[in-house]
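A single chain, nothing else alongside it, follows as structure tokens in the form predicted alone.
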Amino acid sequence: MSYQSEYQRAIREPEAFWQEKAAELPWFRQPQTILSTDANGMQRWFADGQMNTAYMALDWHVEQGRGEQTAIIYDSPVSNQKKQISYASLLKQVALFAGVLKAQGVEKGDRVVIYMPMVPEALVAMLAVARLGAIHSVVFGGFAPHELALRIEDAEPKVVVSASCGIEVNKVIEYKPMLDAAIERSSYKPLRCIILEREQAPVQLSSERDLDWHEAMAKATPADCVPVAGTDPLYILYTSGTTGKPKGVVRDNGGHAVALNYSMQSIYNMQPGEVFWAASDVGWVVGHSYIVYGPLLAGCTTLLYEGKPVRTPDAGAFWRVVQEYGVKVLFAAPTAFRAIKKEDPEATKLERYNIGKLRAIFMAGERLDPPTYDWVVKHTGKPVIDHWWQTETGWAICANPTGIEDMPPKPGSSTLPVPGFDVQVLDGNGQPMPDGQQGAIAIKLPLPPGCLPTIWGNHERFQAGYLRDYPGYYCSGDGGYKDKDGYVFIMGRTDDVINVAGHRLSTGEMEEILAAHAAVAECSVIGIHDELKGQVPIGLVLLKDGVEIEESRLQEELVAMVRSEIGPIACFQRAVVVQRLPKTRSGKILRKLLRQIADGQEYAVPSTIDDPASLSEIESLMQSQGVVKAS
């Protein structure tokens, strides 16, 4: 089948082409009623099936004679241990740790909060949730106690799952104590904490709320699996909000699985067996749809890597990893290869490495810039993919089909709409834009099945969050355009674009030009307020490690570059070296907060923040070179 036609039938059949999915899942029992209403008003799928995530990832692969095929690769340089655990004893485990949560009274529709660093025990805790028909919620390990306080607030939880520590580059982070705070500063406690004790930081368990991950489950009775409805949730997943409280994100059980067992054969084209690696973790939605359950409902083997991509121990790292196991896929953000580029401009580590069973690279997270691109592309000799998805979404919006048909790829673009999203560029008013032209990209109601249906305990604000804006359309945010043949170029969050004297301009594009110079190894352009035209650009770069180059002459060939390409209508005059650019862990770059400091506004520092002393060391760069406005 080709993709326009399995597409179009996903749009014009939906009920009938989800239903056949969803008959690919061994459901307990197979859902009739495949999309309706809520009592919000939001149309539904697979509300009347009965199932349970858990079993569909491990019981069933165990019953049908893949106990012994490996499930999870464990590779850690930070800790300096591998392991492989295959389907039978990982199911062995994920029951016995359901069994202790029983034990502590977790029921179905309980939250259960899980604050773990990436360990294989972070899975074991979040499908041993899914096993009891429970709703876990997975926090960043590391996060301040403020921000966990807010999401154990928010969820309420019966039990919390955490580590004693977790294990960054040549530093461990106690989670205890930040685990204690948190639950002193939050008005609601939970009854227990489970505490998983690593050896690189021995913990005494402070009251009887505590007990020890190793002590409860020698104790532990297997529990079986909790049959739930296809709409009953299966995990709420924070992301950052406008308004400075963390937003729920609620995924339901029956539409989450069914869209990513179709997204491991359709876009990434896997089989049982194959080695996927995702090199996120499992405190972000891309851990959760990619490093847990996606390869898991497929049948594949996932990778399951706590290290970074550069300094554990070099910027081979990942080469290294893909040669050992034999990856099929790897999926990181570009933030992951820009620094590989950074810290080896030649890629010569990569020469150490055979990657000849590696198919394809997928890149999500942010913008997918030209010039990564094709620096990945020249090195590796491998397919690159850029797709484009939300935390919302839970899945690719946007992606190229690799396992219904391979479409050219076009730099800077996240290919085609994946089946099931109807992709619109609206303007202001609602209205299509011609192709070429840029305006904000929605998605026309029903989202398909895995997309969130509500936050958690606030539905009013996911209606004004995302529904609002365009009646009958899912605003994602996001700005961009549709070229000639469909393909979906995203040019940056909507506030991304910026008014200079009238004219709309993409940062984005801006971004693509520096980003080709020689010696330029990341790049950020924000609008900044100017009295005459209202915003004008300045540029943010980051230098490859080992270039020379005087400021001066640099600015010049990138004002140069930008007037070339765009022409002096960007009004770009502007460039800034710095040593490091704000991010959230993630890998995003925190735009909006550098147009804040530019503008001498205030600012907070947000919970995502990697390196909260970036901002300062900017700050004062801005000051010094005279771009910070009076605030």
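Alternative state: the form predicted in complex with coenzyme A (COA), after the form predicted alone:
Just the single chain follows, nothing else.
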């Protein structure tokens, strides 16, 4: 089978193509209606199929005789623990925890927020929610109470599942006080919080609302799988948009299972029983798709690593794990390898380990910069594959489809559109751009299975954010170009979203936080280049007239505000006081221009600018402060 024939078939005969892929999974009732239109006018996959994602990922494998195979390898250098859990044992725990949730009244369609570190119980909780046909919403453990509160408020969960703590390098992060603070802030209150106590941080559960995980499990009776329709939601995952309110990306059950199962074969070329390691976090989409659902749907062993690429204990950590468990495919963000390269430039730590079983290294989350690509290829000798995707799609839009045909890589490109994704580069009027010229990257509708059908509780936001700019297309928010061979090059976001160490963050949200400071009249937050993290945010701040404050004190206060509202992962460490911000005559800050200046790019002065001198003023300020990226 060639990539071209597979790709063309998926575009020409999408229904036949995806029906065939769906038939590889154990549905309770195979779908007959492959593509149909929902009440919002969106095209949806597998509406009349009956299924349960947790059944497909666990029960079915046990029924097929895979019960003794390891489902999860848990390796936690931060807590000094290693554990292997078989499919049979995982199924038992999931059914029991589903019983715990059911006893708390959780039913099909109810939401459960999961705020947990990288421990097996996080996966147990997710799969247990899926087993009941309920909807989980996992919140990354690095988010502060304000962010958690926004998600609780929007998802309205009956139950929140959390732990007493997460563990970072040399520090214990207590979750319970953050959870309590988030519930305090939210006008919506969950009925119950189930808390997993870890020995690193014992907790006193004093509130009537709280339940101890272990005690509840000891008393529980297992619950069965609840059948759901292919179009019923499996989860909501919040991601940063351009405003302070995160967007709840909805994932349905049927399309998700079909897409992930297909991706495990066609992109990652994984066979049942092999070890897959996504070095991410369950709080991100990579974690949802490739720590939890993808590997388990495909009957693989998934690796859950609670540690960092460096400092746990050193820059050899990734190589140690790959050797110890015979990892076949490693998936990580480029920033992780930049961190390893920084601490061990000659990769001397790699010499201690045998990574012979490793077949390929996949990267995503941000652009794979050519120096990092070259370094990893040179030192590992393995194929290094950049692939491009988003929380919204749930799986790769462009990749090297190694399970179909190994395509020759081109540095800087995430290779070719994955079968099912009709990727186009459009100009401002929605017309296709010639090869080699940059434009907005859009995907022709219908999106393939697995992609979001809506934003939780706000379909209008989905339409306005993704569908309105280019009728008939989904607008990705990324810009880039295709070359004459159809290879796609992603050049960066076209909106106010930035990527810090592979974490997607909204500059708009940070601006709202800075603007709340008593001394700040106006501000703009932009992402600037960072050697390790790809981008870091910087605030350009205009003071209110007559306010006197030391710049260093203002910076300290602003840094503390972002840390306490979003969390330390925002890596907001710098604010520069400016005299003017470049604006249009109608008063809009020219953010794109600021981004271009900070990136050291050529820029055209728009005719709508109010005060052209403000541009050169900002540019020289950024240069004198060392903010502008060296070209």
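The term rigid core refers to the maximal set of C-alpha atoms that superpose within 1.5 Å between the two forms. Predicted model only: the values in this text are computed from it and were never measured. Positions refer to the first chain, counted from 1.
The two forms, fitted on the rigid core, differ between these two forms by less than 2 Å at the CA of Glu20.
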